[in-house]
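In structure tokens, the next block holds one chain alone, the form predicted on its own.
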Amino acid sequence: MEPRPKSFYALSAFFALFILFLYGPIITIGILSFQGPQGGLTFPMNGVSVHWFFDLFEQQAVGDIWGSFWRSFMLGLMVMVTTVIVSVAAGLAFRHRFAGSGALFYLTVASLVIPSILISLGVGLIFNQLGLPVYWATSGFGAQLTWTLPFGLLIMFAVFNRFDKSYEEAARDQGATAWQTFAHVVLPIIAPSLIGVALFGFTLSYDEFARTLLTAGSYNTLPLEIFGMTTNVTTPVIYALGTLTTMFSFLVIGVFFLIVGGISRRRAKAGSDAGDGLV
């Protein structure tokens, strides 16, 4: 056997400092939630206990946790579904060239270069020079899907680019419509793509801090109740909840992938019972 190359202990190592840069404040804010009831904010520990997961479910003196929270889920599912059929429909149209469409693309992922607390100003004082409500369902909303959106349009390029038409021409050869070649051709081929773009949207959205900072209104989402809670929280019950949202977007992230692998089970099933069918 071959001696491993100086080059793969050095690339070994960034790469061990890399993971130790993203998962380290993660793994250090879960501990930190573990204090006792006396415990601080910082090491060492004062004790070993679940006292500040149950002081969360409590009045608490600042903040309103749990309506922040409903409010960056619903948002956060009002995103996805905005973008998966935005994406979509973005994604079917841009199949064939179409008068300018190359300047609708580039506009529409200039926003992704954009500072984005400059959309969530720009956003902000459109709503309050048309005597709109700035709110986290309305400004909010429209300022978080100039997020989304053009990650889910990129995705759906991607998708179709690589995507086979025969497909959908044995389906009209059949006599099939339009529409009942997408629902039953085009739909099922991408829907595990369609996942991806569910998940970055909800995700994308549930976290998102600056586009939401001043289009959120008097109402804050979870981003902005935490950071809030930044200046006025002395205990460990901070890193309690920064513990719960992060186990949430795991199991969101869990899901999703259960969904996939639902999908790619049912599809390799149908395919095998295909080709039992054919012997």
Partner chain sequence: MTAETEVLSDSHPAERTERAPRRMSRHVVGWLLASPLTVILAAFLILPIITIVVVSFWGATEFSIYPAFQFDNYEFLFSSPVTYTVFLNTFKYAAITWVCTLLIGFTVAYFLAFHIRSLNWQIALFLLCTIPFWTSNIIRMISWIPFLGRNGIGNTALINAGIIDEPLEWLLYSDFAVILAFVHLYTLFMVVPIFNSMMRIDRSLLEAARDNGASGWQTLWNVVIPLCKPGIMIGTIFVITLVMGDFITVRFMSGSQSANVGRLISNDIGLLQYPSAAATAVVLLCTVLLVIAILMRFVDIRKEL
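The model shown is predicted, which means the values in this text are computed figures rather than measured ones. Here, rigid core means the biggest group of C-alpha atoms that superpose within 1.5 Å across both forms. Numbering follows the first chain given and starts at 1. First, how it differs from the form predicted in complex with its partner chain.
After superposing the rigid core, the C-alpha of residue 257 moves by less than 2 Å between these two forms.
Next up, the form predicted in complex with its partner chain in place of the form predicted on its own?
Only one chain is given; partner chains and other molecules are left out.
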């Protein structure tokens, strides 16, 4: 291999600084959440304790953290399942190049770039005028889909643009119906990408703030609850909560990666051995 140019080392240092910039703050609050009971919002550490994590479990201290966590978790699952199903269907639809597909595509992109507060305000106003109560699982759910579906569809576009159509043709030639072709050929091939869509669906919903602000109603989701805390909580308990939810996010991301890794390993093992004996 040819030797590394000088620029490599400069760029490596830049990249390392960028990673530090990305992760430094969150690691810092991770450390600070272990402040002693008398500790403040910044260094120095005033002893080490898990005092602030215990505080989280006391209802009066911080409000309804666990209720809002469960709402966010359930909402995340609802949005995840819906995003996967609707994105796959729409991804398949766009392969048919139907009349008006261009307009629908631009509408989806518009959904991505329209300021979140407009969705929040608009959905809130509709429910208001119809005399319906805003509620996280109805208005909040719909508002979040306008953020997750475009990501899902863009991923499906990327997947189907690289999809080898000859697999489907082969299946059809052997007499498979459209549904059989989808269920036994297309779906298994695109499965890892669907895990990716699911990851986007769940995490984007779990962390969504602006679109849920006016559409969640009287029961807050977790990001709304955390934002409420920033205005009236001035102790490291907010760092403890930040650390816990970030750990939860990392856990979710890790699980998704493990699933994808598991699928591809199983595939490599079960893959064809054609040509192996030849060399």
